[in-house]
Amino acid sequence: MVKSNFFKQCLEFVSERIPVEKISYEAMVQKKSVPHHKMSWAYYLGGLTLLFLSIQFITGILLLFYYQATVSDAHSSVEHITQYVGGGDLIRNLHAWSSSLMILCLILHMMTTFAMKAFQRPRELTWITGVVLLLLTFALGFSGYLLPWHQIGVNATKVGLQSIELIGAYLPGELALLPTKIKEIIQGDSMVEQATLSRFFALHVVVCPILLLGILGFHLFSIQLHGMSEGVDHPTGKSEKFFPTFILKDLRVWSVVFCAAFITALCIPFDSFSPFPLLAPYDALGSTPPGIKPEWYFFFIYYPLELLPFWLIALLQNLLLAILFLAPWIFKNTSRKALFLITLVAAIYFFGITIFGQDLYNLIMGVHS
């Protein structure tokens, strides 16, 4: 009796959250409509980060044509791309600032998801493969930083995995070995050598991406099946066909952004905002480069674990995945107003420091020197 009703229950669960009565082009099209109201500007979000995975997918494959993942050819056949291939340089640029576009947009769209309290029910399924495409994305920008095979993408790749193997410190018996295992099988070897750079090249263009289309697909879908969320706690009661309304300003949108994302990627090279732009290749006897750092969607935890002890940031961070995927069961009586002020402390800190993080380090440095 008790497995009749649970197995009950996992079926009214699923149905409700892929209630396969409305796959119809009818239910998913047709008359589908998207709310307007203040935050309806928020439903752009995800287009946006689904036009930039599109830019990431094409010059990713143009980018194949001559990148060779060995640590003897990977850094000269970028630097062939961006000094000798004709239009190399665009297409490096323009994958290097798409990459960096996806992931603030992809930030920018979980936060005011949250804010709106779109992952309350039947909405659950559609957040919880939202986290899993952020923690996938991370991924994609942490894999793809080695690919260039230069000193500070080593010795920053060097320093990520390093903190993997720190957690058994704290893990108790036989699991304090397991985070170093981890390890090793991400690396391959036990230096970061060529078993290294072909992993994380399969991660990058194979691994990752097939995981991601796959989520995103359902993703997508699921959207499709339960429509726009209202997203604020009195609707106006006005709104509009998602076909072929929103879809054509969701393209005018698009286009406005690919045309500035093309004239930045024309204009500026995405190294001349790094401190350490491709130069020298990788040199196991070099020394590691002064103030070395990872891209800037990682500052948020980046800086705090400089300041602060390594197994308190490990317990947060595990914290926070748990309170993103568990947040339509714990913010399910939390009113809108509430999320939104949870959200906007969120953004200031991720925000601020990624902007002031370096300033915040210093000053801290210097009162304790």
The other form holds:
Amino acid sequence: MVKSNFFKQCLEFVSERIPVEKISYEAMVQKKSVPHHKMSWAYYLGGLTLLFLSIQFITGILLLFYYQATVSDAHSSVEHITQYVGGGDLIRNLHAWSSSLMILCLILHMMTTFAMKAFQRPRELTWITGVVLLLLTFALGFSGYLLPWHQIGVNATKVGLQSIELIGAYLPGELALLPTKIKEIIQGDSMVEQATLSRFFALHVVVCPILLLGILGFHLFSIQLHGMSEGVDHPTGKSEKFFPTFILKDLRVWSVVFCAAFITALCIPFDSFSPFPLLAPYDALGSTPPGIKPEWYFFFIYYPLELLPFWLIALLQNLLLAILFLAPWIFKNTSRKALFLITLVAAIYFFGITIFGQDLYNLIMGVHS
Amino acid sequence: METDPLQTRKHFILGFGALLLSGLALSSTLFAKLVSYLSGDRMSQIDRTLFLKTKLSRMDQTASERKLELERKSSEYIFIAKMSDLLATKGKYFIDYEMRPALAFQSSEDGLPILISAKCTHLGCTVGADLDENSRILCPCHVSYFDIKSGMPHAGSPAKAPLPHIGWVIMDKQSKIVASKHPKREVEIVEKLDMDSLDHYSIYIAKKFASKATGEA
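Could you drop in the structure for the form predicted in complex with the partner chain? We only have the form predicted alone so far.
In what comes next, the whole complex appears, and the chain from above leads the way.
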């Protein structure tokens, strides 16, 4: 009896989140509307993330035509692409710039979705898949950083993987060995070597993209099924048709943003932000050059790791993850005003530490730049 | 306020034309770049030669790393340096039996070698080879200074554990062991070293002193 009740509740939960009766062109496209209010701009962020993801797929496939995933050839194949293949520098720059812009849009999309309380019933699964997509995007960023096999990429990967091992110090008994085992499985060897490059390459070009496409498919399908969330406490009552009005507006934003990204990639090499010693081929027999850092979108966790005890950061990180996954239930009765304030604090922290993290580190550690 | 239909039409035509032109310009640039990209590289003979040289040198580097690995699997002793080549202020990098980077110094006190792991105990970066005025080497990643004599990091550094020392043996020209040091014991002198003829002696690491053999991490 208890069992059948539980099964019934599960079924009800799923059917409310995936209302199959709504699967029709009419409900999902023709009748779908986009609310009009002061936060309407936020509805473009998901689309922009999708635009950058498409750029990533196209430029990624093009890079695969020349890239060679071996420790002896990886760096020179990237040099070959950027220096000797016509348009190669543009393709690689576009891939690098677009990855950063995709993560920026994704983070803003998540923040605005949270502030607008768009995660509430029946959109919990849309939110959760969004969190998984964010994690997958971070995994793509982390794995992609190693592929050029330059000093900064390999050393940052070493530091990142070694952090996993540190967790072992806080675990009891046999469990203490688990993080080291996990690290070695990811690494594929006792150190960052060919096995790591091969694994990261497979993760970056096959595993993560396949998972991402599958989950993204469900995410988009779920958005079309449920329609856009109202997003504000007092709806204006105004809205516009999703198709064709909003789609056309979306395309207009896409064209402007694509032009901006294209011109940026054409004029500013992404690598120009790192000095050459960091972009030189990885040297296993030399000292790690100073200035090793992860990509900017990991600064929110990198600088706290530099300044605070590891256990505290590991605890906060897991807490944040749990909060993100459980947000639809934790913030069920929280007002949009409170959510907006939480988002504001999170945004100030994230962008503050991303921009001023190094200055803060220098200030606290007494380092003179 | 009424708008002049002719003006509106003019604006529309101008706007549409500009949009069409910029779209065409962007598409043709994209198309040209794509065709150029797919057509393969455009290298001069000189560029191709230089590029091939670079590629070959990196392949050589990888091959030499593989040789190092093979040597460490099959040899009981690995040559590190001649005694006369070691310096007191700058370490010589080498690879230990676990294929981890390490440094060899000459002790400023007794002239004997100091062999120490160069893999930072904090997050695994390779520490620098230059000694500062306090006989410390620096990990540039998160600024930990390690005393090479004790291996200990400085107070308050991100690294908490010391850099482990590595055992060594010294052989003379006849490959006879004249001195050795287990990582955790005192130096054993078999035969007194002639400190004025250091080029007669070579330093080796020994498999029996490797961390797997001694049970160290």
